[in-house]
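First comes one chain, alone, set out as C-alpha cells in the form predicted on its own.
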Amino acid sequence: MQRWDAERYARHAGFVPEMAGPLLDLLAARPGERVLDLGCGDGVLTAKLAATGVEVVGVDASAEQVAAARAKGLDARLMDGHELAFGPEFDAAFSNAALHWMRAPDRPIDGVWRALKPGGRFAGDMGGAGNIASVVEALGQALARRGFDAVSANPWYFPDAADYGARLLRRGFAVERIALVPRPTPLPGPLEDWLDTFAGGFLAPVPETERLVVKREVTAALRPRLVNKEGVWVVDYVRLRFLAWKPT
C-alpha cells in the first residue's frame, strides 16, 4: 500500500504541481467558475487555482495530504477517487498526477460524469503508457530476484491513449484531446528519495530489513541510463495529457 506524508512529499516531488502548467491551460478555468480538483494531494495546485478566483473543492484519499491542504486553507475533502459523491454541481474537473494510482479507471471516469454539470469539461496529466519505464523494470527484477511477483506489486495503471479515450467515450464524454507527451523528468535530489515518495506500494511485499538494499539495486541498475552529465537524475516520464466534454 502507498502511504503519503505529506512534508516528504513537498520536499521530494514539488516538481509534480510546477510541472502542471499544460494541464492548467488545457483546463482554462474562470473566475467564479467551481471546479473539483481529483487527487489534489497537499493543495499546492489547488491554492494556485483557487488564487485566481476560481471555487476549487479538492478531495484526495491520503488523510495527511488532505491536512496539508486544509492547513493551506482550502476546501479539501478525505475521499477515494474511486467513490466520488457528488453530483452535477461542477463546471470543471481536473487531475494532476493522480489517476494513474486508481487502478480501476472506470469508476474516477463515471464518479467525474456524474459531478460535472451539462457542458462541463475534465482535464487530466497522468502516467502514460512508458512512463518510468526504466524505473518499472529496475523494480520488477529486484522483485523477482526476491520471488515476489512484479506485476501484482506493481501500484500503478499507465494507460496508453486508445485505451483511456475509449473509457471515456463509453462513458458518454466527447474528447476533444488526447496525446501522450514524453517528458523527460530531472529530479530534485537521488532516485532513493523518489522511490521512497513513490514507490511504497511496489516495495510493500519487500521486508523492511531489506528494502533499502533493494533501492541502492535499483539505483546501481539506473544510474547509467538516468544520470545525465550534470549528475542529475532524468526520469523517462511520459503524461497522457486529454480534454473531454459531458454533452449538454
Ligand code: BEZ
Contents of the next structure:
Amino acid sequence: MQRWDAERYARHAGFVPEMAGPLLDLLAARPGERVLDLGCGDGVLTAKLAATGVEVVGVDASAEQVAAARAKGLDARLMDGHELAFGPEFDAAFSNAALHWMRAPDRPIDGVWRALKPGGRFAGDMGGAGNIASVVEALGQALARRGFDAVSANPWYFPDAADYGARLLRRGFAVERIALVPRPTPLPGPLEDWLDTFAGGFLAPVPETERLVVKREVTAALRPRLVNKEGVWVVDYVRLRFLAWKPT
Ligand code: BEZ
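For comparison with the form predicted on its own, provide the form predicted together with ligand BEZ.
Now the full complex is given, and it begins with the chain already shown.
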C-alpha cells in the first residue's frame, strides 16, 4: 500500500505543485468560482488558488495529507477519489498528479461529472502513457527477478489520450483538449528519495528487509540513463493533460 508521509512529501515532492503552471492555465479559475481539487495532497496548489479568491474544496484519500492541507487553513476533506460524494455544486474541478493513482478511472470521472454544475469544466494533469517508463521497467525487473508479479504490483494507471478521452466522452463530457506532453523532470535529490516517497505501493510485495537492496538495484540500473552531466536525476515524466466540459 502507498502511504503518504506529509513531511516527506513536502521535502521530496515540492516539484509536483511547482510544475502545475500549465494545468492552472488550462483551468483558468476566476475569483469567486467554487472549484474542486481532486487529490489535493498537502494542499500547496489548493492554497495557491485560494489565495487568488477562488473558493476551493480539496479532497484526498490520505488522512495525513488532508491534515497537512487543513493545517494551511484549507477546506480539505478525507475522500477517496473513486467515491466523490458531491452534488452539482462546483463551477470547475481540477486534478494534479492524482488521477493515475485511481485504478478504476471511470469512477472519478463519474464523481466529477456529478460534482459539476451544468457548463462546469474539468481540467486534469496526470501521468500518461510512457510516464516514468524507465522507472516502471527497472522496478518491474527487480520484482520479477525475485518471483513477484510486477504487473499486479504496479499501482499506476498511465493512459493515452485515446483511452482517457473516450472515457470522458462516454460520460458525456465535451473534450476541448487532451494530449500527451513529455516533461523530463529534474528531481530535487537522489532517485532513492523519489522511490521512498512514491513507490511504496510498487515495493509492497517485497519483504521490508529486502526493499533497500531493491531500491539500490533500481538506482544502479537507472543511473547511466537518468543522471545528467550535472549529476541531477532527470526522470522521464510524460503528462496527460486535458480540459473537458459538462454541457449546459
Ligand atoms: C506522476 O506525477 O506522474 C507520478 C508521480 C508519482 C508516481 C507516479 C507518477
